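Given as structure tokens, the chain that follows is alone and in the form predicted on its own.
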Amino acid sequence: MIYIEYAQNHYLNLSVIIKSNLYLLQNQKKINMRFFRFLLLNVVALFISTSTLTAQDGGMWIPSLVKQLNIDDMQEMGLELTADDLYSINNSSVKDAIVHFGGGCTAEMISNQGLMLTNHHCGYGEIQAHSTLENNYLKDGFWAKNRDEELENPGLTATFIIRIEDVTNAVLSGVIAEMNEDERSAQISKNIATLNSGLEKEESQDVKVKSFFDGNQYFAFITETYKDVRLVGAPPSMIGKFGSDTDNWVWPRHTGDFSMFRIYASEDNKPAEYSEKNVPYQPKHFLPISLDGVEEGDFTMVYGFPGRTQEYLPSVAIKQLKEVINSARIEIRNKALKIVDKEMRADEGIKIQYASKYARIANYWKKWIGENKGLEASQAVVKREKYEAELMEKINSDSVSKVKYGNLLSDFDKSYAEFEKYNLANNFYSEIVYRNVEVLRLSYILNSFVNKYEEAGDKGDEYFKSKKPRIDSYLKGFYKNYNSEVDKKVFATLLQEYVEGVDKSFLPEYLLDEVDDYKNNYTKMADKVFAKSALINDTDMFMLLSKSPSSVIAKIKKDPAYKIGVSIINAYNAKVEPKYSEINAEIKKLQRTYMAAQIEMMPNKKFYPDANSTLRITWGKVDGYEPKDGVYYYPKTYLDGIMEKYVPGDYEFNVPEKLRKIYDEKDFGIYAENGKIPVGFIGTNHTTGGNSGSPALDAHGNLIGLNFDRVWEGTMSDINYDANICRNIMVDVKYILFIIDKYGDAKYLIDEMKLVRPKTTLIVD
């Protein structure tokens, strides 16, 4: 076994290993063939495992750089495509099928007639917007039987990447080390403005310049955005959200998380506002769909728009995030979600109003819990400290680098120590004013309106009249999904959290006086405030806005809910935000220097940039995992598991009668594998928020699944990717096709797609 041990250490070429072991065996007097076969299989397995090591460190790579950085690693792992197949400017490539959906999710083209696939939760807002008690598409699902039935979605966009260019030199032109952060930012903004006007693009295209490696590199993305995007189909929430909050971020998973839209364009295939004259968009490339299914060990590639990661934080930052910030955010959302969940379960109307909001808030609440657990389990802080020690050893070994970078870690320690109370207060403010107490968020919107009216002076009435239509539009959307009784309970609970959780020096006197007047009885205070406020009632609010501008402004300023909201806003702006921004700017500068130090001092290491909502590729394989001692999770789930989880009438685990009937009758069609319908699978792809809806592709670039989540134990991958426990969760495309065909009776949509069997080279008609 000498040569196997040597190969494990040095990754010898397979032919060398085999020849060496054959020589060893051939010189033995007696050859045990069973041992020979065992040895050969182990050598092959060893080769396969060593060839995949390059992808196991994670990574979200820029498609335009794959040719020079990654293509050999990808092909060694199993990819059958070339770099030009993945990304090309002049020819059709996979990138041309990838869509930035609504600016927050990913989608993909699956036909030459503009048909687009994304997650159910990505299209949730649109499905909800079209839902009423009479036509509840959230509950019952929606399937357009023809294109005339497809539903318009004002404001929804679909953006394609035309090309990517490295513009670092142009963006950093004139930027010098002596500049402070404001001067540096001003110079960069000036350069970007010049660049935007100078880059070659068509009239329908835009330019977005994005920072990479904490401001050490810049890329320009030339984009084209389509604005006529129509809802085509969505399963009921019992399928699209099966398992709901209990199963969110969890494996095994059985969620049919998909929805379908169609992009429409002008007759010349260009972006156009909604019109009945528009025609289905014809993409440069659309994804064939594999009917062969997946097996453990199969190559997988996820292509999409990951939102944000922080893979290069110092250990002190990870520690503060885990022990202080995440803990506070989890507690705030935990209390809000308990209230909203109780109200939704008791009232179907409230459930429709709050379903999307609840899902949005619950998503990151559970993610942060898993992230903390994962950071602890993977010993992220300890690992980062070890890495920092290695880095500092390299820095201190050279006199020049020591001058440049020698104080980095001590400067980080000092800055984060000062930052903590401001960072905590900022998160309390963000969670309570922006996200969870709706009347406080409305106060924030109205406060900006009031301030600008007063700043306009004699032209205040003119400003009021110009902005009132926008305010009216915002309020109509706000009150459509607002319930004052729900918000009142959240208000009382979270206001107490704010007073007790934020440094006392940051709290407004007005709020403290109100709390004293009510003897710390926040429920009583909420009852009184909501009883007197016009903000919590659409009729009262629109009646108020019909008055003269000066009267409206005066009454808003006296509103009790508004006064509490504004007192918090003003105190935050005066006591927290300036210092928070100042220290945060210092930390960003240190982070930029820290990133530069890593790249400079570790020239043999490949660094991938943090996610920033730009187009990326990540690859891995279908693989199970062991989250804790004695537990192993297989990488695939089936329809059988849905029936095992089925709880009649349950909010999360109910199963539609029609699906149960199909299951009982085993009416699975061409979508079954050995008599079973696959539902989901997991892989080692490095994904994050924004990858929702991303296509999971096989080695040939065929669609095999739809990315929609990560396993709970691995949600710390945004900060510390660990191949042992980080897995992305994908709904199997065969389950999607099965639901469209057998459940949705929309086979005409499948007839529009290109179905293939790459493992047998058979094209399905």
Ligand code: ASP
Contents of the next structure:
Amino acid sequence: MIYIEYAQNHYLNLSVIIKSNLYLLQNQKKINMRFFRFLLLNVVALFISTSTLTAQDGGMWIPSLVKQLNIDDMQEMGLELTADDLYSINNSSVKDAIVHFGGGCTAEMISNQGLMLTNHHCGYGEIQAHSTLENNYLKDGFWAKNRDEELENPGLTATFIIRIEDVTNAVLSGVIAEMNEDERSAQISKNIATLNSGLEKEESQDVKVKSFFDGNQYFAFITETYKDVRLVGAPPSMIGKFGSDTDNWVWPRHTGDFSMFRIYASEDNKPAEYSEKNVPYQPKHFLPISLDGVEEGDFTMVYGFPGRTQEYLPSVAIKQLKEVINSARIEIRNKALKIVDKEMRADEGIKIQYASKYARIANYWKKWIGENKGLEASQAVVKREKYEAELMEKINSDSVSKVKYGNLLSDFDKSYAEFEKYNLANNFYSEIVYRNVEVLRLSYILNSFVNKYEEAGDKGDEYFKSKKPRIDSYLKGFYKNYNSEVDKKVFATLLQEYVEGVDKSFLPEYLLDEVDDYKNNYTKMADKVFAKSALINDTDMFMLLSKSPSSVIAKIKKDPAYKIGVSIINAYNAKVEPKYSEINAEIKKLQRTYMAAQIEMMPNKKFYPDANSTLRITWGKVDGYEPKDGVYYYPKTYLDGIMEKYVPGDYEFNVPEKLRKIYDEKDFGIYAENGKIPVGFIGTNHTTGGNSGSPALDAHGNLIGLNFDRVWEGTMSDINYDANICRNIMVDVKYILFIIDKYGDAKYLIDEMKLVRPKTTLIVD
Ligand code: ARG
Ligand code: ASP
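What would you give as the form predicted in complex with this ligand, now that the form predicted on its own is on the page?
The next block holds the full complex; its first chain is the one shown before.
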């Protein structure tokens, strides 16, 4: 879910990452690929035994390389499994229970009947889609009482990783130093296309090649994607989202952030479109669930799909991100969120319409605030500068490396200085046009429809007819959750932000003239635009769309909201985008070389690749932390803490009556620990967005919790992981079982699972 968030970040332009190659050194004729791989894997591996580095330095490692790189460290920390138990292509392994959920979150198999667990916030969109005012599953929760009651979710997918292969040599074959970036990327794309058709796979499987270490290494992922994924159960938001945005990114935490789905397959257990004839999928592996609980110091690992990290940035990039970009987008979202929050609190209908959108916007807004605070508190920029000084000393002490890498940091400085205003404008644009002002996002979509219609010339009507059903269905979804009064207020406030925040030379004249006409009164401007626009109202819009293609297009082009949207889009495309992309490509190339330099100059250091939405393993231990001087946070929370936070009737901290009753009667069943119900715990696992829903596993590979968040003081871990302060937050699996059984009365689901007691070696079920 969170994946979309990083997509707005400039470092993220994945298409460009593919264009990179680290050993492409200016005066080097041919790239010695073998040598590099040797350096990267073998030399690094040689040093492992002598290295003092452990998982405490963080790291999200590639499962197929664990055997070579990490297994000793992991076992030393307490892991009782072998590398083959974690990842194997010949036998079933833990990997086969791990699912990429909808492409943005992680989930895991917990029964041999396709039962799958993920976070409540990962299933939120689906739970919301099935909710109405009468049947409000967000509010009341949902438990399918039998398989017939499970709910279909069109578009939702569940992807398994069949195999991971290092394809660096094939991807970089024929890439030579003389190539410019475009030639290079063309060669790489060609190689990838050949690879895609050549790699062994079944018909139901796909291949995806991904770049690692900023384009220095490539892996192919053979995947299998299931498409019939049904909603099985979810607690009410009072449990699944307890603490809501106030508690989000915060420890101590008491959120029961889980939901359950079931994967269905064809009769031969293969992916199939939704059908009543489909049967529950039988996974190659599913996770046993530990009833033994967790204690401080226990080994934990998290297996999932982290989305994006940038651990190897130069200090100048961190500085820009913190001081310019984060600050601007925090401020923009501040304004939008305040408006939406007020409207949601005043109207139950608006609350349902905007709950999911609000949560998404608020999530990264709060993350960036924490990130900035953490970068400041940990002196990340100063530390990185020190690191750079050490690196430069090594580089300059050798004449060959001095030629190759000596100018890297000053080149970064130049590029980032030039990049700043374009980077800022890009963020304003994406925050305002794509994310926060809904009518502008709609203009954006209509604009591409209008452009393509016009480009098609004589074939325009044909194009119109072929695309119209998709536009209709998009609009249906759009208006279901749209309130024009809310959007109008956001529009007025954020347009002002745009005009005041973006470099003057990037602003469209049309917009500036409008602003002038209304004498800088943005509210008045919004009132007028919204009074006359057809885009903000489904009846008007569908009426408009029922006319002939040419008159629909003419009417859209005259619409006042559309005109403002398009003026901003066109100005952005003409004045910002080209330069933005150009400098961004330069920065990516520098980053590729910089990554290579770091690996080459520090042969004793074990490097893990930045997250890129591919399968990874991270491990650590259950551990508390000191958020500030004199304060220690214990690593576990209990149901008692929910009662401490309880505020009757509150939008964030209400507690359902039934849960209060169970608490009062101490009806805890087999889930209690010393008379208490555990709720959450934290550990030193290095996680990020996309890891939500990932299983937290014990030393034997049993499920002990469900990852869903990180602590506020440590959200900078995406840029500057620090084991002293960075913690991931997990919901205790015993709380999940307790809620399913005692609160949801869905014990039959637990009967499907395999409960174990590894600490006492007694198999319960
Ligand atoms: N911060 C967590 C993550 O990035 C949880 C987000 C969902 N919860 C919320 N209250 N918005 O996904
Ligand atoms: N909450 C995040 C997610 O949804 C996890 C994180 O950022 O720690 O993936």
